[in-house]
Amino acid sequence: MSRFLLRRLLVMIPTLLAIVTLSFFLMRAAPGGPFDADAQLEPEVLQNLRAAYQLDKPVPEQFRMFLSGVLRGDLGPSIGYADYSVSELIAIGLPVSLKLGLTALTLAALLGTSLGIVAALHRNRGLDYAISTLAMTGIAVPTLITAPVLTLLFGVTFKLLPVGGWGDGDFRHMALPVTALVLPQLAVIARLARGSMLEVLNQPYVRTARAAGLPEWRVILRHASPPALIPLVSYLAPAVAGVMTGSIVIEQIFGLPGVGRYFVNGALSRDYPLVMGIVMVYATAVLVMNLIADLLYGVLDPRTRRRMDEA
């Protein structure tokens, strides 16, 4: 297991470097720049601004200096937020995004898995059809639509919840954005859990456990659930990426001070250092979650654990 973990950690480094490199050069290749809106400034002033942010140097040289700063733990100053460094902005916005995203993902995993298992245990009955219909609706309707609908319904019409702002991260301010993030992920997880549980319930060892006279709840919890969760673990890393990507839209709609909102503003204003810093945060999160998913395989499946030990 330790060799497997070390090998995966070593693979993560060039993967992250490839993502950062591609993102850096694609941003520089896109039309426009951070000071294009300041056309009224004198050419000398614009040249000084470009020099202050090292944008007057060749792109390969900019990339080398960027990597050098990253190795020192310095992501550079933000262009759009002149009084802040990129590290400071991430430190401000990351706790908000993490609280929002992890709350949504935890609820989606718990509720989606439970609904999927219930649907599988009531296969081709009314409860199964109802859960499957709700799941397909959740998959089909994007967050960009559900968030304004929830805002209009619970914030504007019934005035039950605030439609924007973070407050202190209390329940009332988190309710609508978390719900908008939960719905599509819950739907996907419910579908995965249902299909996986149906497949496991037909396995010989489950039929043997039932034939041995074990209570149904024990058969489900001890013998069927662990292998049925493996496909859900495979979905874990993309789900994290999906929640974080979805939070970019949600943070804009609800005016939340998370890194997603900074990412959108930075991309629109060509704030290169800010966008690159957030790309690194997102990429690292996805790679770490992939590693955790691989380790969870070994916990849920003894055969996978043996292969890891032998690797």
Contents of the next structure:
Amino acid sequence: MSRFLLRRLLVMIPTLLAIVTLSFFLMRAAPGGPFDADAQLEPEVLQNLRAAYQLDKPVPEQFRMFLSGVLRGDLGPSIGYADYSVSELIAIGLPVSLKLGLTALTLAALLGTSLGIVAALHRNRGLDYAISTLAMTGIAVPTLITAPVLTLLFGVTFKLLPVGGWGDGDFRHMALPVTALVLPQLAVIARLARGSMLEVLNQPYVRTARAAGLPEWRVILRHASPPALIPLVSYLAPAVAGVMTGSIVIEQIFGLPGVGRYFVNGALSRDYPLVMGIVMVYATAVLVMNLIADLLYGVLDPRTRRRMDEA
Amino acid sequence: MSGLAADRDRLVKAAQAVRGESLWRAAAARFIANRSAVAGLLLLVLIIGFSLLAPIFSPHDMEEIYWERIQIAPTLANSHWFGTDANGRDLFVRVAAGGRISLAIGLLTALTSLLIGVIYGAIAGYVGGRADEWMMRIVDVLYALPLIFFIIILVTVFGRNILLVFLAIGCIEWLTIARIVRGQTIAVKETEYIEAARSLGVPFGRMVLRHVVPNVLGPVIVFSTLLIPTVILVESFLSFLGLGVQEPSTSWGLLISQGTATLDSAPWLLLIPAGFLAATMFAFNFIGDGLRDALDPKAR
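Please could you give me the other form, the form predicted in complex with the partner chain, since above is the form predicted alone?
Once more the chain from above appears, this time first in line as the rest of the complex follows.
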């Protein structure tokens, strides 16, 4: 087990390095620079600005400096948000994005699995069709439609909830963004849970449990659900990536001060250090999630645990 | 002796009389029997038809600005059937123009990734061994990338050239296809007909293209049907953030973004393009599900 963990951790390093290298050189290949918007800078001023951010050095040299900065835990200063370092901006944005994303993920997991199990138990009956329709809608209607339509309904027409802003992250400000973020993930999870549950319900051990005269709720909760939900663990990492993507749109629509907004603004204004910092944070998050999913799988499913020990 | 020959002739005739049902024809029959899949197909045909033909029916041009009729609600007067936008342009023709761009991008990008993924996966699976291991390790690394960040960076690199951007997305989205095709290829590789072809000395390229690829296409077709809406979503997403299609050209994502800005004063500017995008997503998803049921080998 620990050898498996060590191996996976070691594989993460070159992966992360590849991601960082690729995004760094791609960013520099982009036409334009961070000072294009400030029209008519004196050549000397521009030269001094570029020197201040080390942009006058050759790109490979800049890359070397960036890497050694990262190793020291220094992501450098933001160019677009003067007076802020990239780490400070991430420290401001990340709590908002994390709270939003984790709430959405938890809700999606809880509601999605419950709905999926309920649908499987009512296979091909009214409730199953209702849940499947809901799931299809969640998959087909993207966040960038649900978010503004929800705002239109609850914010503008009925004036029940604020149309945007974060407040201090209270329930009223979270309700609409989280709902829009949850729906697609909830839909996918419900579908996966339904399919997996249907498969398990046909297994001999479920029949045995029933034949032994266990009450139906006990058969479902103790014997059928846990093995049915194990395969869902492998959806954890894609779900995290999906929520990250969704939260970029959500933060834009609702004007939330999260990391996604900094990323889009950074990419648009060629704020190289800011973009690189956020890419690193998100890439690490996805990689760690992948690892956690694999480990959880091992803990939950004894068959894969043995394979890991051999690895 | 002649009796034997006659027997053989009769056997051959009998064999010829048995009409084998081709797998593709059986799949087509299953697909047509699936009501929601056929409904999805019809819906898609309608949407494509609308996008292509709307300019013929409407008297308006998508870039023409009517200063005297800014942001009017859908009406029969002056043939503004979907109303006009905040700049006084007719929404009916703009939704159709956006549809042409969104659909074309979806198709083009899906085709690009299909081509790369199928060839890459088939070669990796067919060659096997060390080469396969390395090729798939590369796919694993790329898989771990947070895709949307790369797409955003690519968009900033390629700037306004929307065609290049989506070719680039196609170059990223091929990973899953490559995985599917590799798995299928490894399964197909061990079959007798491949062995037969190999013993006849069929060269490598011809082997992969003529004998391996056609036999792994089922799951690939299903995945591609679901890839088109994914790409359309990515495009809408980018246009929504102001990183994709640029004015005066338009796409559904851009229209939705503009509609969101005038949410409280002109909700139709949001709801109409959003409705078209959602309908397209439904159509592709229904078709994809129908194809999966029709082509799933386990169902046979």
